[in-house]
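Just the one chain here, laid out as structure tokens, in the form predicted alone.
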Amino acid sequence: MGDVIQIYNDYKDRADFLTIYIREAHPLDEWQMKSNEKDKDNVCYVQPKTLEQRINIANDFTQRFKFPLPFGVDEMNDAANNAYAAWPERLYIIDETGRISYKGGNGPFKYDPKEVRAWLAQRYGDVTHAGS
């Protein structure tokens, strides 16, 4: 999550960002990973059955982690997830014409924010940090 937030902070004046909350990848009432059960942040939820429940989870996440990116919530018919094959997580860059310019691999194993940073750096210039 930190890499995406840093990319956002570095490029938010040059590109628009949007995070979409889709269905839970490892809900408490379905398939659960042991690492999630041990997670000290207690970010496990049951699979939302209503849009209101999804919105509540999204709000809890953004507030708890002070997540600064614009945040949307997929509809209960999973339209965004289905259109972008986003489950469990995926990064996209959509250019000014509405075309997909970058389609990242499915997370967690092929989820690579460094590729997004490289694309943005090539397009808008590299951002260097003081002390780096």
The other form holds:
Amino acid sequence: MGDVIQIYNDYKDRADFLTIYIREAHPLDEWQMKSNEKDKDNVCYVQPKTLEQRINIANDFTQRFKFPLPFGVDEMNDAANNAYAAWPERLYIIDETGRISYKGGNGPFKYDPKEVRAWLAQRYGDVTHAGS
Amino acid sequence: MKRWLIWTSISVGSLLIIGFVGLSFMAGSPKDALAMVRFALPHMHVGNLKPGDSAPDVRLVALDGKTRFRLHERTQQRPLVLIFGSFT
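Take the protein just shown as the form predicted alone and give its structure as the form predicted together with the partner chain.
Expanding to the full complex; the earlier chain stays at the top.
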């Protein structure tokens, strides 16, 4: 996540960014990870059953990390997730003509912000803001 | 014939055990391996989209829980980086 924020800080003057919150990957009532337990990262939620629950978790996330990127939440029919085969996490770049220019792999193993940075660097040159 | 059947069963059984052990190792534990099969694999898809395809337009909800906007409203003059994910 830190990588994505840094890419955003470096390239937000040149490209647009949108984070899309989709169904939870490791909720309490499904496949909870040890690293999410209360005595560790304390990220304990059940899978949202209503849009209100989904919105609440998305707000917890953005507030806890002071997450600066523009944000949208997938509807409960998982339309965005289904259209982009996004679960559990995935990166895309859509070009100015509205076409897919980059499609990243499924997370966690094939989720690679470095590929997004390379795409942006090829288009706009290497940008790294000091302190970001 | 009977001997062939026994050896086939042993081979298939061994492959299943090796597969489950491998999955347990990858996921962290046998419990995680079962959870992965039950809760993760059904939701994980490669998807049909490929570079060059039109980006599907979808309706999203803003953090206020009320405002709706369309993805295509954000694809205007500049490239749009999409980051899909969740909290957990």
